[in-house]
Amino acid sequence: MSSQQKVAIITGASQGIGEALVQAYRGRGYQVVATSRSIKQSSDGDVIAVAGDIASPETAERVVREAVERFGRIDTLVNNAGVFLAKPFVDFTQEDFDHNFGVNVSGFFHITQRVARQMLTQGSGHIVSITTSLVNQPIAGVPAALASLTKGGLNAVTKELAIEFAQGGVRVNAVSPGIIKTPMHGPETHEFLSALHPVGHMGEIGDIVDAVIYLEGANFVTGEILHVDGGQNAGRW
């Protein structure tokens, strides 16, 4: 296949956001390598998919060789793949810690350590990562003190990465989304879900997949932590 044709990883790619972002890159004409526990392969020959633990470094290396000998080159990495436990601090077991800092951490440096060698080879390259507003702005009644720990690492990293690899034609970006209308939240918690944003109502998966394909085109933005919140960020309300 040409490599010449853009090359996209997106992490926790098998529903929701992550879905709807593998859809979104084909549709700009970008071949995809996805990865999930629960991937099933496609039926389209432009997306790969990786079944496996995005904390576990064998994972990241088989996605990031699947795209590199079967397309050719990688152009952008979409770190979606995470996860979020709303539990009292004082709660939190070792086995609560070690999944959230597996997922969200380790996740994050595997994969990202391995595609950023080879965009720095390159010369050029996108990461993205998705984190949360709740980082910046705590909500009580929300105790989600491991989300603060990881996501907020995520944001900081995103930030000294953005200047670490600016020289080498690498950005590095993420999204901070509020709550947001997948399958993770039943229809019986959306009233209450829309009540933590000052807009009153939830985003959709849409709003941030706009987001990072905004991100995508945008060359001059890089370190940007980008909250499309519903008004989180804003303040207290």
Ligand SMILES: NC(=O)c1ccc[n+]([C@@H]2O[C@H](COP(=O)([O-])OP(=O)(O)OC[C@H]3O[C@@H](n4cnc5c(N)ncnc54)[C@H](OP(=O)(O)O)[C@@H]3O)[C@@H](O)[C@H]2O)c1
Second form
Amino acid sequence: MSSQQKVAIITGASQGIGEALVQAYRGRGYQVVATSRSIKQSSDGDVIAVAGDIASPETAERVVREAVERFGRIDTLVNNAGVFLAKPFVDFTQEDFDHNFGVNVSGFFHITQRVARQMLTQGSGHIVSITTSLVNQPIAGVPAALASLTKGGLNAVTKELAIEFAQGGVRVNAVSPGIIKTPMHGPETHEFLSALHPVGHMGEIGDIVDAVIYLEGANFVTGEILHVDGGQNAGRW
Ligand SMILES: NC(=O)c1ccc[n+]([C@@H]2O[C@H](COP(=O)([O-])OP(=O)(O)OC[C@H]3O[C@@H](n4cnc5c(N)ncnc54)[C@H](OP(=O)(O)O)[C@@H]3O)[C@@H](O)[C@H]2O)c1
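The block above covers the form predicted alone; next, return the form predicted in complex with the ligand.
So here's everything in the complex, that chain up top.
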């Protein structure tokens, strides 16, 4: 392995935004560790697949160990694995709560902590998380309190870690999507979901990939929550 080749970890990499991010980072010459519960080994020797539940510290441990042992360093972590559940607040169950906090919050914490130790030792790195603009602009008819609690926490900790790691050479950012055409949303919902954006349509997976790649090269940008949401964050419409 060339010591110059960069290494990215992508969570939630089996489909949707995460799968596209694996291709985007490979296209830029990165070696990639891709993780999700159902991820399959790739025929590409520069992609390692590590299967596991991101809520578990044991998965985080294996992903980071594989990255360092096989590729020697970690330059980027994309915290993309996430779940979303729209439901009236009073109807959420304990299981809903545990699942949303498990994937969105524990899933962030365990791997980010381990990756950050490696990056701070290296003196460089970039951590970017995928959140949601519903945190800033709740929408009537789309009750999503668990998304606000969990992804709102990720927005907050993005700024906190940007400050905590600024002198350590590690940048920390987030991309805040509107509603994106991924397997998360069946085609029958697209018309309704399009109307939830000022621009009148949903976003594409490539819109989020472009934002992550922008942040990757933006060396003076840290602590940024980059809204890629067709104007949702701007106000009412
Ligand atoms: N699509 C949207 O409209 C939208 C809007 C705002 C924010 N986002 C955020 O963007 C991110 C990606 O969304 P997406 O639409 O691409 O999602 P998606 O198509 O539903 O894919 C989710 C990914 O996360 C993985 N995942 C789910 N639970 C997991 C677990 N317990 N452990 C490990 N991996 C797990 C899934 O893989 P396995 O099933 O193999 O585990 C899959 O690869 C998420 O954080 C989501 O909240 C999406």
